[in-house]
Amino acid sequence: MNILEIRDLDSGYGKALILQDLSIDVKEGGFTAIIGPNGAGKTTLLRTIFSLCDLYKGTISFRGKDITRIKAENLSDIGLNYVPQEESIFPSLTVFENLRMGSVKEKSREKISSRLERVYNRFPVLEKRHGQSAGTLSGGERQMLAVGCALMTDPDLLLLDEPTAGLAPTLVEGLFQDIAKLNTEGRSLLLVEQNAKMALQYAHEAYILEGGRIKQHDDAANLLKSEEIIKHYLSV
């Protein structure tokens, strides 16, 4: 069973058109991710599902609703969330504040401290640092506040863009095994991401974006064996 489902988008900015008849699904307590070449149309994917960019062709379902013109505010209330790859934290807050804007439209404290303390519980370091204003963070740090303020929402759908950019080498698999416990835990994921080979090394399956539209889909793991995809993706 999917719990997302793309159908022949066609999306892009104002007169620019970026994703041509582009299709893609996700399973229910899927990873899967999405590789390609800088200018693919990645992050243009992520912000179409969550109606940041101009929709010109095509349909969005969720959970077999149609989601496709519901605006980004809204989407939260029924199960999905985005960290983007740009700054998403507040960082004159704290960790605390941070986290507790994340869940800013949920009544319940009894949920919002059961939230708090899963996130806590993901994010150790964050506990840590929860009084210490975000902007004084780690680059790491940063990213796994980002997340925790997604996860404030109780997200059954996660989008991530790029998590792991501009982190040091030694921390990228440390994120990669946390992103992938979330989805071990029942957490449906879709991720763009750069490093190709981790993304493929974590995920169940992915799609190839290039020039805006789909080259590829299979397994992860098949396609971690692909010398095509070896030599034009992993080399580096």
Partner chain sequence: MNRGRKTRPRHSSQDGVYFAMEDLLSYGLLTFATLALPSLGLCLAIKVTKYFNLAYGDIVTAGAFLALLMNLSFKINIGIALLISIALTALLGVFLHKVVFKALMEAKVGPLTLLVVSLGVGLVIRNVVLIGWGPQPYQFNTPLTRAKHLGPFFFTPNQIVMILICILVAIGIFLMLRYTQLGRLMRATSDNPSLSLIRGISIEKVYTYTWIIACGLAAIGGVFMGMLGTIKPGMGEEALVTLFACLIVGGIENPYGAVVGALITAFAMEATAIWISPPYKVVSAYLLMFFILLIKPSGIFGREKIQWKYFLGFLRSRQ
Given for the second form:
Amino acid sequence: MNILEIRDLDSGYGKALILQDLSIDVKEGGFTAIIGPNGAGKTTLLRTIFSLCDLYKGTISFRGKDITRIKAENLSDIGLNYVPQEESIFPSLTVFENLRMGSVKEKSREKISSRLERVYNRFPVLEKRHGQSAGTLSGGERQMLAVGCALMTDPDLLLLDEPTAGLAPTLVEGLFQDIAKLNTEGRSLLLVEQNAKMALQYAHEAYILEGGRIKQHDDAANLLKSEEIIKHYLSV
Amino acid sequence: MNRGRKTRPRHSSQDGVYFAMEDLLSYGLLTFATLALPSLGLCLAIKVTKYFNLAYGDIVTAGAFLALLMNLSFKINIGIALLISIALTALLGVFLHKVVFKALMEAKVGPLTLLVVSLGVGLVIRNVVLIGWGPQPYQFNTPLTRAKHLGPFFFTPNQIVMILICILVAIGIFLMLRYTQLGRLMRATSDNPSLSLIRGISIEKVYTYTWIIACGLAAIGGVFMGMLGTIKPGMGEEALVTLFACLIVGGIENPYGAVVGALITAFAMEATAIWISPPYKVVSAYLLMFFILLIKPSGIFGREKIQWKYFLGFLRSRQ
Amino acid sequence: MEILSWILTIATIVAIYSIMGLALNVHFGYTNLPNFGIAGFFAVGAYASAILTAPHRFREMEIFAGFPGGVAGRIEAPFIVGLLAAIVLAGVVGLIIGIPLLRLREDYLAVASIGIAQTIYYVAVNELWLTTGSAGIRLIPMPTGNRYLYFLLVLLLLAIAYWVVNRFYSTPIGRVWRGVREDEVITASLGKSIFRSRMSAWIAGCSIMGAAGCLWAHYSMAIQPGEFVPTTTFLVWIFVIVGGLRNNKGILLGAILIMGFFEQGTRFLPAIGAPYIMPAIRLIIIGVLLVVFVRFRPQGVLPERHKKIEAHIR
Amino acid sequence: MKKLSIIAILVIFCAVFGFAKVNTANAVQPIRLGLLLPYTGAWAWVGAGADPGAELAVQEINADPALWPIHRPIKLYKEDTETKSAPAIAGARKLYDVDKVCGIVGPTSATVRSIIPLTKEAGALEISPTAGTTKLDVIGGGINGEYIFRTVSSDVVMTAGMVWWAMNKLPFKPTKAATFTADTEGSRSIKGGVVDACKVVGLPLVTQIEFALNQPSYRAELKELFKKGPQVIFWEANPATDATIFKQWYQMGYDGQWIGSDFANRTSAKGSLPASEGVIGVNPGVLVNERTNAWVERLNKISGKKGATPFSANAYDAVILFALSIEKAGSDSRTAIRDALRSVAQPPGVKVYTYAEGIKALRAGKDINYEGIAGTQDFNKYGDPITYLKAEVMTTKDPSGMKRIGTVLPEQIKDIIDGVLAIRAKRAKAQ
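Switching from the form predicted alone: structure of the form predicted in complex with its partner chain?
Full assembly next; the chain just shown is listed first.
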């Protein structure tokens, strides 16, 4: 059973066509990675799923339901969330306020506080920084906050855009473990990553995106063994 | 040679200096009361919607005229007329946003295009007001009172009320921004509109609320300007660049800066009127704006340091 | 053939405004510098030339009526000196103003330039010794002595301005300007000073506006600060946007349509109600036109000839 | 696209000028007379005030076909100057070239100087009913080929009236006066007149202040104005500014008698009352007698307002003078009308008080001297008359906001005017 199905997708910005003829599946409870070089259209793909780009052709369905016409602001209601790569937090809001923005539409106070507690349990550093302006956080803390915000809606499918970009190498491993833990708790993940080696180690299956098209699709383990892949993407 | 300059008061005696200070304090505060709230409203509008709305001056005019309509035609007390005007002006702002600006913002045109469009919108509002009321000036129907000396101040009772309302409303807006959900939403949308969408914030709603607040503040400013002077179709347009001066002095997207900028600009204007030449009052606000743009474009509350090198740096710059 | 004479009057106004439109094209169309202070530079040019060329008799009349005489009427320079002074002075004022302005983001620049124009207006109103204040300067001589010949002169200068502005498009400096407009980073990486190229475009445009001001002063033969208000600026913007930003032919067309047919043609319509209503409706229509054009045809009636960005930068 | 726009231009072109052509296709060719006034802009109230006067005159002239000048009715062509010179020039050009008017009534001080060269070139007659600026004092009336006449007196007359009123009609004898004027041409003209007139009557001016119009506050200026305690303040601004000035003057609790010019009118009173209670205006006004009362009644039917609107009498006189000049000239040729004006307006000749009287006398072969509603309309060598002045006070007791308190007659202020002109001539010589 696929939680997300993308079929024959063309999308881009304005008149610039970036993604062409793209088809991707994410399995229920699966962990799918998309790897590829800079400018391959990875971020565009996630933004397209989240209705932030112009879609010219194709369908995107979530749990069998077409979501191409749902506005970005309503996608988090149906169990989807997205952690963008850059500017993934509101720098002028405090950590608490950022998390509160994660569940804007949630009316019940108990649900909010229980989710808040779960995020604080998962990332204890955020609780310490509770009232601090998010703009003053370190890179790793920002990523934790961004993921934490996304978890505030308790999503079934989480789109992650290069969560480790710009982080110190020592932090990367830890963050990936956190992400993998999300998956083992039953959340489906779609991860876009340039650090292909790391991504392939943790993901179940992976797509290789190049020039706006899917070049290869296989189980992560197989790809990790493929010599061509190693030569192209992992040697960097 | 220059007769205009003959009007320059010379305060040589101790007494004169005291009176000049009294003038500066009183008039400065009154000018501040007319500028602060529209400046704050314009600041919020720019902060959230990210473009300069040149129709804002004419929305100030519309606010004053709507209150005038209530006050003169329907014989409503000025206080209640002000409240009704706030509501109607807010409606006007929302209407303009939905009809004109929303579609353009969704088409992702640049801030400059929106600025040019707002110019056209302002032209329309100003001339609709002109058709409705004609070019002559109007006054609110308020009781005429003499000003009294109160310590270092010289105010009429109405003016004291105006200054108090101004300060209280400004504090209210600050508290709203800091502690309410709407304030958080506005700050979040201002920080990053597309992330706000991802987080499930309906930024369209935030824009709507922002316009309600901004136009409500514009209405208060328009009524205050009318209470101090007269009400005429060009009043807001004349005030617009002064409002921008207030914003730029304080830092364009900083609400506290907008109010402090209004304070500084108001005092600079009145000081110019007292010590230099009354006709150059408005020019002093513009010059202050250029000076700030020259040394610290982000305003006095901006993060960057004062850049004196800009004065001469351009001569050497090679890239 | 008196109708011809009237058409000529309108044509002269249109031609002078077209020159301003072309200058705005250099500022905004080529270099993305939204100048909302056109009226200011227009005023600088008009006053520079008027002060230099006004006759002694003007000064005598001023003094008779109990006004301070001022500079105007002392020099009595020929027209060509006035024109050159207008061009140079507008350029110098542009340079001084450009130093703080040109580093700004485009919308800041737009707002700040409105303030500049207003400042120039207040100077014109208040510095009596220089400008004779709100009363303005009159008896400015028309160099050709005859309106028909003057129209030819304006036409000649319009042709020169058109040629110069057109040349700018394809000369190396024009390419750098457009490069700055399209992508500052690329242009800067090619070793071009953004600030300097912006400044050169800014000064060029300001000078052309000054020349238009000079032509206006000698055409109306009497100027006063009240003419140099923001409405003048907005009219130029409107016809440039309607006609087609970045296309010089479009600007001429826009000037003819808006300044000629719309502004003057509506004079033939019957008055409705109170006399201030018709002009107000005219301005409302202009406002709506602006919104509609930006919304549905941002490129104007005649769009820019499309050229690739790479071709701009060499 | 290009072709399309060219076609569009041609279509608009044909539409515009087709419309112009339709206008000219009338059976009886009327005499075309231009009316160039500011209907919009800063001085819109001047145009709105003068317009009914001109309309009334045309109505009276056209009422009886037997008395039409040269047996043709008069048709007014109106243009708006927008109180700016560019539209004024375009408007005047249209009047002269497209509407082919035989002369122009108008415009105001703000734009009159841009129009003079056009009138000169057209060889036509221009009578301004509103331009009081003293800068016209030395031009017009046939000097240097500039045929600019006025049916409103020069500001010298009005300011002489203001100062005369201050010296003779106030409950006290003032010893200290001040001027408080805007920085516009009109206001400076008033100020210049007041300064010279005060010299003539020996009233010391302790403070002279100029200010910019339309500011939100004038407190600094007012404070400065009253520092030396002037008892009389001669002021001119505009209605919008008056409202602010008087409100703040009242709030600040100052004293002093304000005396204003033609800008102290009903519009100003409406905007500034009740703060401006007791402020006096001395400005062109009709006499109070049977003739003018009947005239005001006729005017009210056209204007729909009570009383004589500002400059309506002057505009009325200007149109009547045009009609009489046309009859005298015997054609509607521009130059002939221009040259005939003085012979119908001033002595020698039989004094006539209405258009009908005048045209009958002309047809009987007599010389006439039209005595207007606004004044005797006897032009001096510069084409300026001395008109009647009235004094009004702003008060809430009158529904219109202004109550008439007296009249200033030319003979009462003649000495002051002569004195001012002498001072000015001396100054011009010294230069």
